[in-house]
There are 2 protein chains.
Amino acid sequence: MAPTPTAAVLLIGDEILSGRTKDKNLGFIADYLVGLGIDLKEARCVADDEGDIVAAVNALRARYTYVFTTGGIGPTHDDITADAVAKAFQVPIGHHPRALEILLNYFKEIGREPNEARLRMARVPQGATLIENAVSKAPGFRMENVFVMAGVPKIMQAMMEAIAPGLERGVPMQSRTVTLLGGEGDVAKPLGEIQDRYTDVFIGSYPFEGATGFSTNLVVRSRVPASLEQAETEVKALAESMTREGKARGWS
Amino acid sequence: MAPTPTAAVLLIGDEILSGRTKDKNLGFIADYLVGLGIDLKEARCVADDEGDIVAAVNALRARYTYVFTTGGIGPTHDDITADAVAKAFQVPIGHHPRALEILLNYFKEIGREPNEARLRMARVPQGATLIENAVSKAPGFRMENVFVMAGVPKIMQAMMEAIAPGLERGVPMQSRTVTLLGGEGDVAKPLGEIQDRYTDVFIGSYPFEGATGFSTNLVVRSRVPASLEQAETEVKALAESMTREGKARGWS
């Protein structure tokens, strides 16, 4: 089995910080991600500033396959993602004329004014390609494995599509829930001991209030269907062994 | 005016970087923060993996004046945050007698078991300090300047509230919005040019589709209420001049 590429997400943008904007990206870029078989390993959040940009770009190229950024590619005064991944990159920042055609094509049908703020936006470093997208016409664009996409989600949500097909797949890990009637602690001891006995298998443990109750997500993930299936069913067997036995009366 | 104190958030979990969890732990803070007047600069997300832990608490205590960690001290095996936070501050952890006693009443009270795995929840590194809750009644905890939270949001929201009276504060960042039928490249240059007139003033441009179309918020920001006034003003004038020359049409 070839490595499993590895990947992570970095949020730019003063408005996410301030709890302004409510995030949707990261929990979509994973969701995505889970299908191309590729792991997301880290996530970051960092304000509208140069030199946080930059350190966090640099860690995470150096670290991962693929770097995925959203957000700071407009026409204003507080995007400055391109000029810090330039920087990141210590290539010089230009005008890229296919871009410069998409939106100067684009401006002219719907009437605007191509001005020098908005043809900002046509700007990528030096080696870069272009991430197209239909919804806001505006490229992001690719830097060796980082990829820098807008933040409002129905464009970053486009130019992820364009950006699949190119990327570099492992084998998506499965993932099966079963639902405990119970606090975690409960299973806690043979649940710990069914995951020592998998090595190519996760289990994950998580509390939740629902309509009858605290319960519990036990979450099987795994690459290999065989030992998928069978931490499954015996996950299965111990969560019912537990309902039997009582019902659920606190978080743990 | 004393300096603003600072802050991180680490989200800790595999379930937010699989997509199976949608975190809602980051904007709840995000938020928080601001009414106490503390600056978010970064949030970062790891997995449940001890050396990723232990790295990114290093990195932001040393960085920022307080870190909020959620997730990852429950009872089962994939809980991992109080052990890895003991290794970052290079402390033994044990068990706290506080702890022990809140949990063992609290099991004792709801007929539950104090099996071992959950008596792991009392388990904090040496000289930390308890962050009880009504909720779970497990308690987070603080060493030094890191508070370790649930990743519960219902419960980790508690903890917060616990935590506040013993933080430092600065003076709250106020905000306006001002909303403009048009889309941002059309006051991009405008707007540069206030944000520059102000140095004790943040202005952020955040692009929407709204129920009329393309819209853009023009969010200033500031703790100074004369400057915060006054560039409100500029923008209000800004975004009415050009509400009067057209609609909306296009993203950027």
The other form holds:
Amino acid sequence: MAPTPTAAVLLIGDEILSGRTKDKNLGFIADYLVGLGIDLKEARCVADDEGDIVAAVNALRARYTYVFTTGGIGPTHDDITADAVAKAFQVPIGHHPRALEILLNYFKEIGREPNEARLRMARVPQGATLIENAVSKAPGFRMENVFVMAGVPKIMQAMMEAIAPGLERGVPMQSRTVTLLGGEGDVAKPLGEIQDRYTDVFIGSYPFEGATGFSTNLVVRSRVPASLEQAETEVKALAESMTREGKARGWS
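To test you: the structure above is the form predicted together with another copy of the chain. What is the structure of the form predicted on its own?
Lone chain follows.
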């Protein structure tokens, strides 16, 4: 099996760290990448600080197949992502001819002044290629393995759709969930033993409070269907056994 492509997400913006804006992009990107067979390995959130963005971009692009950034490519003074990415790659930044054409045509169409601030959205690092924006036209851009996208969820999602056809893909991870009517501490040892038997399966336990008290979702994931089925069978048997024991002890 070929190596699975990996990815990181870099969320950029003071508004996220302050709590003013509730991020919706990370979950969408994570779900999207699962469908493409790309493993999301890391997510970071940094402020609108050029040095912090540069450091994060350089660290992540060296480690993963792809880096997806969101935020900081709008028309205002705190939209500094494009400049930071240019600095990370040590290249100049300027107005991209095609991006200028797109924006000028769009502003003419909607009757909006193409002022200096709005045309900042046409600035991209030298050597970058544009990412289409079917929602509000202002493009994102790709610099080597770094994809720079808008922070507005609807626009970011449109950009992901534009990016997807060109991404290297892996075998999608399949997932099954088994619900245990009991706490994860009740199954920690036998669950670990099942995990040890299946090296190509990933098993996680996620507790929640159910109608009868603490319960646990046991999630079994794998790219190997036969291993997934076998491990799921064992996890189901474990959950059923623990439920029977619990009822015998007087669980409702």
